[in-house]
Every structure is written in structure tokens, then in C-alpha cells.
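The data below hold one chain only, encoded as C-alpha cells and taken in the form predicted alone.
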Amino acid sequence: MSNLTFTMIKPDAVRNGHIGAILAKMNEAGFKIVAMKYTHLSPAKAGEFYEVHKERPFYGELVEFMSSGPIVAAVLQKENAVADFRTLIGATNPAEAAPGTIRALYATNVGENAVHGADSDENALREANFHFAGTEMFF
């Protein structure tokens, strides 16, 4: 089990200016921000990060809208990270979502669900190195 996390604050809720209530949603259950920059996924860096999922039907779709706006990208660090952060932003379907958690709160349907959130110890680790070079992470 690592205390590292990765998430993105996803097209979606940049736009509809959720940027500061989701960060501070991250500070309340007690992650600490160790990484973050704001920046805008090209179609070809978007696709290299989904690559896992490029023989899904949704890729391409993914693909897109993760390159149609600006994101937040951020390494989180917290004792039992990948799990903690799993509950606090929710199920993937927002009308699934427990109250409270972020994508309750400011995901708009499955495909645009505000946040996303590393799914093991393994991914979160490739996922903050994909964005962050190690001179850019502060523990």
C-alpha cells in the first residue's frame, strides 16, 4: 500500500469553475497536495495516458473530451491514498455516487464526472510520473 495518489480534475469541472471546491473537498479528508499544474492535454497525450484503454469503445470519446479543455493534474499523498481518494470521489456514474463525494457533487453524467482518480498503487505511481517530472513532487 503507497500514501501517493494521482488524480485530474477533468474538463468538465474546470469549465464549470469547480476547481477550488474540489481541491478543497481534497484538503478536507486530510490529502495533502505534493504536485499540481494546470495544463491542457493534447489529443496525442490524452491518448497516450488512456492508452490502457484504447481497445474499449469509449477511447476515443475519452480521448476527446480529456483534450477539449484545461485540467488540474495532482499528486496526493495520504496514508492508504488509492483507497481514500476511490471513496471520496465516488462511483464512475455520478447518479451512483455516494452523497458528499465529489462526483456527487460535480460530475455531470459517466463520460464527464468531474475527477479522476488513480484505481491501484501501481497506476497512481506511472500516472504522476506521466505529469510530473521527480524535481516537481514535493513530500
The other form holds:
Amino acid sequence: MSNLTFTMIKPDAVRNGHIGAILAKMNEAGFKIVAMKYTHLSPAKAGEFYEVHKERPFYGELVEFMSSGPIVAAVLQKENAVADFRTLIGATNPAEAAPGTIRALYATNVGENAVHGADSDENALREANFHFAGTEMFF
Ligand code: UDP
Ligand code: MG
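Alt. form predicted in complex with uridine-5'-diphosphate, vs. the form predicted alone above:
Below: every chain and molecule of the assembly, starting with the one above.
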């Protein structure tokens, strides 16, 4: 089991001014920032990141949304990071997200849902390496 996860603050939350509040939630929950950058994904890069969802009906919309404005990408460290972070962000659809979770507080709808969280240790590593060089991570 790894103690790392990967997250993005998505374009909707950036546009709505929630970067600071979302980072505070991560800190309060005990996550340490290992890597972080403010960046803007091209449609090609967003498509590559979400390649696993290529056959899903929402893929085109997702790629368009994720490349629609800047994001904050980060690698976070904590014991049981992947599962604990998924609990902190809440369900994919904010209407179903538990009260107090980041998506319940800051997401707009099931597509524009404020944050990404890796769903496995394997994907957390893949996603961290997709966005960051080894020299940009500080353990
Ligand atoms: N998504 C969407 N419509 C859906 C399901 C997902 O637009 O019906 C988007 C949403 O932004 C979600 C992302 O696709 O966060 C990836 O979907 P996944 O099922 O992996 O949800 P997550 O792991 O982000 O909770
Ligand atoms: Mg997912």
C-alpha cells in the first residue's frame, strides 16, 4: 500500500474562487503537499489523462471541461491516502456527496465537480508521474 494520492482542483472550482478553501480542507484532513503546480491542460493532454474513460459517453465533454481553464495539480501524502482522500472529496455527483465533503461544498454538478482524486495506488503513481518530474516532488 502506498501513502500517496494525486489530485486536481478542476477549472470550475478555480473559476469560482475556491482554490484556497479546498487546499485548507486538504491540510485540515492531514494531507501533506509533496508536489503542486498551477497549470492549464491542452485538450490533447486532458484526453490523455482521462484515456481510461475514452469509451464513456461523457468523455468529450470531460476533455473540453478539463481544458477550459487553469487547474491546480498536486501530489499528496498521508497514511491510507487514496481511500481517505476519496472520503474527503465525496461522491462523483455532488448531489450524492456526503455533507461537508469538498464536492458537496464546492462542486457544480456531476461533470463540473471541483476536484479529482486518484482511485487506486497504481493510478495515483501514474497520474503523479503524468504531471510531475521526480525532481518536482518533495517527500
Ligand atoms: N463525469 C461526468 N459524467 C458522469 C461521470 C463522470 O462528466 O456521468 C466526469 C466527472 O468530472 C468525473 C470524471 O468524469 O469526476 C471521471 O469520472 P469517474 O467515474 O472516474 O469519477 P471520479 O473518480 O472523478 O469520482
Ligand atoms: Mg475516477
